[in-house]
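Given as structure tokens, the chain that follows is alone and in the form predicted alone.
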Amino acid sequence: MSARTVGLGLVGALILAWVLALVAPYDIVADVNPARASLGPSGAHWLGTDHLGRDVAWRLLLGSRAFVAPGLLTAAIAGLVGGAAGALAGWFGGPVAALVRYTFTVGASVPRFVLVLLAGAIFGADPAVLAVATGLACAPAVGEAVTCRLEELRRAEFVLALRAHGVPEGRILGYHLLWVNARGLVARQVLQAFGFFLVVETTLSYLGGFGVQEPTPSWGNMLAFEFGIPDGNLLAWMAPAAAIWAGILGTALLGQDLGLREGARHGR
């Protein structure tokens, strides 16, 4: 089985879980039942229950809501902001490229996680705030990748031929360079941004203070809530840990596959 197939399967499972979670008839408060605390897997509770008697499988499903939609927002912001800035720098070069690259350098000089924590401390720990902050923190990497690609291509023979045939500059940049020759590169970068937000959200939820708070489920707070409980249901923390690992692995494998395809296409 190829890395691409595994990656698509894992990421597809994340998206499917999120879609199902949007319509799931599960009440996170009404499900508390200490009489069935820490039960093992059964037909009624596929992954057992946690130490408050809550269904682990349902909470695992609903936990996808904590990061999938915000992660998609992160990817969109990183792709749009970084891609647009990188396109301007790579196409025009000169002072425009110097200004954009200086801005990227300043933004990238602070670790991404620190920027997200700072935004959360100032504007609140709402998932949308964290998503916007993470997207902006990831934008410099997207922009730099697009800039380098366009600097390679803007003086290529096919670009000169398109200009000679009267093709508008906007179409050359938007379609022939960005879409035809850089879309795989951007897709790989935004996948990495999505995976990074998964790490950010689950880490903050695990640590507490930021991120999703109990009783709303997140894979991070599920892991923190159950890890180390004496005589607890092991799946109550192992299932979210495995889900986090699978989500990160899926985005990494897809990104790796896109990188290999881009490298083969451009002779690297």
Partner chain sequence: MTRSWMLLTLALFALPATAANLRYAEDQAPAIVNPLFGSTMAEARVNELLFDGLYTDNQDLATTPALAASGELSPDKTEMTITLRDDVTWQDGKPFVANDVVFTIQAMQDKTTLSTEAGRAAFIKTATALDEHTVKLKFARPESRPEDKLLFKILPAHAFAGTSVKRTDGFRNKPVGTGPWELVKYNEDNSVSFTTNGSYRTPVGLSEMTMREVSDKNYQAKLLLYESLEALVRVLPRDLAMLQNNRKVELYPYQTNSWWYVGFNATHAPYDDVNVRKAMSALVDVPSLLAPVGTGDLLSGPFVKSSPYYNHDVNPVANDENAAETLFAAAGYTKVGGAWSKGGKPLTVRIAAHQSLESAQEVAINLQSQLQSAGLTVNVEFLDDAAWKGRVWREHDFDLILSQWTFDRNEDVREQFHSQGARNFTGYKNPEVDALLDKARDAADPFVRKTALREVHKRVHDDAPMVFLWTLDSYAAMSVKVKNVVIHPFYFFTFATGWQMK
Second form
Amino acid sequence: MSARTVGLGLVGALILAWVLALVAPYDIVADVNPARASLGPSGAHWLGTDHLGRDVAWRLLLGSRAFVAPGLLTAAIAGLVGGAAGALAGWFGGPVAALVRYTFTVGASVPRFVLVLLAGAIFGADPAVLAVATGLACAPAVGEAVTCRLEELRRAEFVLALRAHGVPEGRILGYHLLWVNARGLVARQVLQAFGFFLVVETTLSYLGGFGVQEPTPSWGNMLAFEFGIPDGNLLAWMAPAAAIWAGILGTALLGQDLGLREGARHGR
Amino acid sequence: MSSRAALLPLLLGHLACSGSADVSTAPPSPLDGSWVATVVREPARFDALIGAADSPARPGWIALHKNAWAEATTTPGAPAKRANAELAVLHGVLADLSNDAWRSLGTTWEQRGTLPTDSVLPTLVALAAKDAGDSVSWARWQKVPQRADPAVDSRVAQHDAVRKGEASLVTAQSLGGVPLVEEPIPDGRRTFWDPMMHFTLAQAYGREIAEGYPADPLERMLFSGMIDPADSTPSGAWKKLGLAMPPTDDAEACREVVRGFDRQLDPWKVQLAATAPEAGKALLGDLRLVEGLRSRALVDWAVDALGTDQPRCALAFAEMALDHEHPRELTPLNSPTLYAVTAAANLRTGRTREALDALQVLVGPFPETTGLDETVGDLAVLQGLDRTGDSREQ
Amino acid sequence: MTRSWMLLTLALFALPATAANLRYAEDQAPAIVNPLFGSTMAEARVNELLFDGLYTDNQDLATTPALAASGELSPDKTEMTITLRDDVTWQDGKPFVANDVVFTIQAMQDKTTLSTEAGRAAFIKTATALDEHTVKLKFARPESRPEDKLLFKILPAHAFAGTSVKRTDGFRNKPVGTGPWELVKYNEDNSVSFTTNGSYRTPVGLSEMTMREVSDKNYQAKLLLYESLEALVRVLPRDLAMLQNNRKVELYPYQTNSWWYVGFNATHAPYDDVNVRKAMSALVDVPSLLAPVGTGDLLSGPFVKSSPYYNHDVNPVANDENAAETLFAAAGYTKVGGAWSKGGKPLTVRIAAHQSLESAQEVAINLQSQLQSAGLTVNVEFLDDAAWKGRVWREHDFDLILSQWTFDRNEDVREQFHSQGARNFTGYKNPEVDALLDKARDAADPFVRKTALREVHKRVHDDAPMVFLWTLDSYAAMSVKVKNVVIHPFYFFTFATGWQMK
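Other form of same protein, the form predicted together with the partner chain, not the form predicted alone:
To see the whole picture, the full complex is given below, headed by that same chain.
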């Protein structure tokens, strides 16, 4: 089984979980029932229950809501902001590139996680705020990659030929360079940004105080809530831990595959 | 004569064995001579003693194992005798606690300078002093201004009758559970309970074992804290185990004695389980025989320490005996005497409020302790009258 | 990395155990080290290490002089002249003098200080320094044993600009006391290091102490077993089994007289209506709330069951939906589409809980579920310490709070239930209860106090400013390397000068 298949499968499962979670008939508040605390897997509860008696499988499904949509927002912001800035820098060069590169360098000099935490502390730990902050924190990496690619290609012969044929500059940049030649690169970077947001969200909700708080499920807070409970249901924390691992692995494998394909296409 | 001084020889005399317990091989550990070793290595003897499912003796042994002594006294044979002996010790400890609490109530109130002059309290303090063998306090408190109350005189007569053997245990048991005297005061009323209750009960239970105490060694020792079959006293146990009790009331040194005991007990339990037949192993695990032996032995040591005026040691032994998984329940490991000695030791060391926690466990199963609980509570209130309390979140 | 591996790694590189460095864990580091503003048990414990009072408890829990050498009460019991020790210096080397005592009392009483300890000095009318080592206190009323009330901590006058002290005063960063330990530094990992006060008046067995913040109690227990800690101040009931069977650990039970509660904000609608409070109380299934937390005693009032003040004739409120419906109806609520509403507005409840309160999450989520299934809309917030102090203590900005009170052995609930009480967050007001609390405070006869407070129990139960939940057993767990352990049931470290480490 190839890395691509595994990666696609895992990321696909994530997206499917999220879609199902949007329509899931599950009430996170009403499901509390200490009388059925820490039960093992059964027909009624496929992954058992946690120590408040809540169904682990349903909460695992709903936990995907905590990061999929915000993660997509992160990816979109990283892609759009980084891609646009990188495109400008790569296309125009000179002082524009210098300014953009300088901004990227400053942004990249602060650890991304710290930037996200700062944003959460200042603007509140709402998932949307964290998603925007993470997207902006990941944008320099996207932008840098796009800048390098465009710097390499803007003086290529096919570009000169396109110009000679009267193709508008915007179409050369937007379609021929970014879409045809850099989309794989951008896709890889935004996938990494998505994976990074998964790490951010689960870490913050695991630590508590930031991110998604109980009783709203998140894989991070599920792990924190159940780990170490004596005589608890092991699946209640192993399942979210495995889901986190699978999500990160899936995005990493898919990103790696995209990178290899990108490299093959461009003779690397 | 104090309650304990009267009771312990009576009790220990009945528990001393006429012969040693049956051991089949020379013990490599001092614990090999204990009843636990006998039961685990020879489970058939245990089965024969306990009897079959429909045996009349069986419920009594089950109750004794659970420390449900009141229940055990209603069954035939040895378990009833054993339970009466335990109840005699329990009420002996409670009697000491009661005498301490009453005398403290009187002296603390007197020291504040606000002792009521029209109350029956000095009479009750005097009676407690008398039961404690404190003749000086007994004489002094009789001279303190007080109010005479016929209810007290009548109750004293009832207690005397039981103590002299002219009235039965049943009479003694009927004296508890309700206040002795209520005296109105401008802002309410004072409710006083019976200070003599527990000493009387101790004597009455002790009388129940005066004749016909079990002769069979295993009947005498099963589910007890006896380490050395030849010497059932705590000092016998320490000698057998090679442990030395500190001469002073040094809690840390006493904890070290328990740790020394545990250092012998832990590997011995493993070795016992490894060499025992299957049936014996099952008994060892299911009935938690070693844990029970340990707990009961430590309670015996605590009672002894209280008797030798080492309350900090008593408290250390009791705390280390407690099964913390069920810290407020009577269980096979947490006996009523454990809580009684914990309460008594706490009171002796100035921790009146902590004594109430231990007493609270006894009030439900032993309604006759209600009066003692209220009296110790009154003392706790009195001791805190001039204080401003502190409170914090979490 | 999972939290446990992170912590294990931390433990490996953590402050190593030196011969006499006792490392103990707190759920949350003290927010402030200044006895004027201490509000949590963690703060009380740190204050016990750093500061002294005029008097303290000895190991028999009797009042004994500490900074005071002796005290003389006037015949009419309205004045006390205290001679102070003349051999005490502050940890910054300056001498301890009478003016420090006067300053402390005035700062506690200064209304602009807003000290959480103001109530403890309320009985003192004036404090005057007669000379360098003599203080005269005049009392508002005759006092039989004023030394029993003089256990609050004394602060150095020279370290403050005046008696109006703010929480943000720099003293908190470098506190100066006369206690057996001094604060060395606040470390980056939220731990706090202490070292012995070399000029302390008695020998101190432990040369160093470290307080470590470990918010997860289960990890605290594991760190103790891995020998990365020597002491846990409060062990969760569910961790007892793990620790009990380990011969390297000693368990010390102690009585904290603490109880959990859900408090209503009676200062605003609809919780100013007793029917609403009682209705919501009847919706709570307390045993079900307790089940995931552990075992404990269910309560019907503001005392623990073993307390002499507990009124055993008062039963805990029963979980009864029918009774709740009747009460809601009496308050003018109707059930519309399954939700309780009044005037077209559904009843929406905000429950605030402290983040660091052990098991608060479980209880709050469970409570939310119970109330929501009964027809209320419920939101739960977990507040950090700063938000809790602000919203609950100062602004009373909440509908319901889930919290826990811990009392010393005097179980003085006046501050919580008297209408003038500084800790009366719920805004509870009942003049009859005020009168009973006053009567209890002024009682010279223990039976009068006991009767009055048992009546307070009943009235408070009936007025339902709180749903009284339970009390849990308290244990400390210590490594067997720590010897001569005697624990003060409230302040924990009062006798720690005698502790030693092997």
